[in-house]
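One chain comes next, on its own, written out as structure tokens in the form predicted alone.
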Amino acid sequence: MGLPDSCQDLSTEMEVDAFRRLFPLRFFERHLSESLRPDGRPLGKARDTNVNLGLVSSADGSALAKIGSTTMLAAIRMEVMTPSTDSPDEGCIAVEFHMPPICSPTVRPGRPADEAPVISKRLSDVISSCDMIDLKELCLVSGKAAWMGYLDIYCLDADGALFDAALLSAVAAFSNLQIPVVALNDNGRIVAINGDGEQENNASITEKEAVNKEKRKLTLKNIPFSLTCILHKKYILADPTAEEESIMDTLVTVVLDSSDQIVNFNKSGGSALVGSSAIKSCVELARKRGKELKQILGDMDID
């Protein structure tokens, strides 16, 4: 007796799926009219978020961040460099965002994704403008040696809100960072020491001239949080999926610091200007999201 009902349910499911593929915008607008999204979320709710630290053993700091299906792996490698003459007492941070073909069907092998350099630049701007890291803390010997931090972020699954997940993974990776031990070798050069207390290139070390004798954490002064929203007609959708981004093209990303001050505001897509009421709504959603992320990072002892 249950077979006809099962067949009818399957038929209905296939019809819904076909309608979704053929008329994606109409499909979504039917849900939006009921203040609900196809995945069951309210319009202003972000997806489930998880962060795991220290997954890359070869890195000095690393983190895996997941927002829904969107997944980012961040790894930091520290190297000793000669500081610039303009900033002799400061180190430097270089950010690179990668989108390998595994992350999305739209990324083709051998062709870099168009979004990658854009997100790299935005991440670098936000990290520097919010003063999350005191670059003077990366100085070893004024004018002679400082730390160069290479932050590489790999997108493993690109299911929307890539910048938000990338920034979260970067913050978590810096919180996990352990500044390596360095010392002055007999040639007068500052070199990193491996876990056994030996110089990585096996040259001799003058122990009495050690620059720092143990690994140390980096102080994060001002942690940035971000939220991307889609603006469509009278609706505002927080933390969009890749499908939502492909259908509704006006994206707004708000970046706030630890004290809820706006650090960065970015709009992409859409020809119309964003009204002040929409901006205020996006900022309020970002502040609410910032509290959620602070809770997640706070549970991991990330200040």
The other form holds:
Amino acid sequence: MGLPDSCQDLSTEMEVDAFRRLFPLRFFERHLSESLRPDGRPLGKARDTNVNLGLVSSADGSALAKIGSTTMLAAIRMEVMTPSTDSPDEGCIAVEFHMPPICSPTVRPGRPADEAPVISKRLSDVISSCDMIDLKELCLVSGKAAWMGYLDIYCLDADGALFDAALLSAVAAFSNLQIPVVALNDNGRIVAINGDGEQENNASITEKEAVNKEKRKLTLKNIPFSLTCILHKKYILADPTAEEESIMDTLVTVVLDSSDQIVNFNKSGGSALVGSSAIKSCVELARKRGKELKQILGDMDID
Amino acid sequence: MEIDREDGRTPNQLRPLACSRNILHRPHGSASWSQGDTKVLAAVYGPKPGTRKNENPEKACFEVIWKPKSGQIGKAEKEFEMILKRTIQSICVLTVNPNTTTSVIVQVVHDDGSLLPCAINAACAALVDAGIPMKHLAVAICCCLAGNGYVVLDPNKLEEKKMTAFAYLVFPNTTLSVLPEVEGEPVEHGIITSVTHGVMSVDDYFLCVENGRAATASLSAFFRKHFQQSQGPSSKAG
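Alongside the form predicted alone that was just displayed, please also present the structure of the form predicted in complex with the partner chain.
What follows is the whole complex; the chain from before opens it.
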């Protein structure tokens, strides 16, 4: 390869890059007309997804989910609390979504991101309304003690489709969750029993009054999966990156449960309107994506 | 078959609407909107020069401040702020006043169900009162899904709690002029904003959309009548 050739290559590359920055919308529309996206995906395809379980040893359940380069770390910590009088035999789940400055250049230190409380609210809505977890399973002693699950999700890299990744990591963390063994001591208080080594010291307590015999997993009845789509003119783009989200502003998030019922259909504003056919296509894409994600989570459980 | 509602309404019947504009002295535009006992006050200041950080200075920018009836704002109110902001951005013409910020302040006076739709309608009326350039109005409605597959419109707080699922839907107002169709459907059939809560089947969602859309016709008619009354024949609304 001669020197002039490589120079030419560089100049054309620069031109494409400049075009992308100067006319982002035209750059994308040119791709869309070829049914392709700048990262080489077809319109309806989501990015590569993988899930790792049990990365945080201090938590009772944890998972790291990656969709493309969007990365979410979810961890659950169980604590014993006194249940409220309205529901004496139910536990409770508290969801918090964090966006630290590391995740995106738009988040400034000291000032929380606008999206964080919104996503956290929607996550707790979805988790509570689709009956994924039977809160009665979190009961220890009716009216006296129940589990409080603190689910914290940290966004490590925000590259679009934040809600999808956050929900996936939350579901995976719940599937990894092991409820610790606790016992009732002489004062009638619940104490945790840690590991096998200490169990010998506390042998008298364990034998007498262990409330739950062994570490157990929760049964996840109804697992929700979510897909975010961008609507732009007649195109529907599944699983957008942050760049796509900033250029085309009509986002539709569909959350479906195991029986393909809508748990959440969220669209706020945006320049395009959704008609019935667009709703149908989004639901259809979400259904396919749900199957994919179920497969990915299923593979995890076997390992 | 009918289902009984506590207040004797039919499933598709809305609560009495009331709207008054230009009620506050200081803001550039203000309105109060009530649906039954739910009442929201909205005020608009702007356009003021300059945009906030992270906003595009080539376009008009909006900020929404939600004031609950009492107490601090929580996550739910933050979500409402975000939804309201995105909805307003989608109905306003953003290129007319670039590098400006318009503040919309929403004060909840009383919450008796369908709060967010009521706030969106109030904000719309206040924006018109302030003379902010808009593409069209947005009309918002809450559709509730009863357990037996019936859709109830504009629920009050009690009904909202009893229902299995509900959807807040925002549509463009029905216009009298001829507009181009989108994918074979009239423009006003498109959804600007959709927020759902609770599990529902896809068919039920479509049922909600259909009933909600039908109800927005009377809401739009109310908007139009109100603006024409208060501004005479040279109405700028629409």
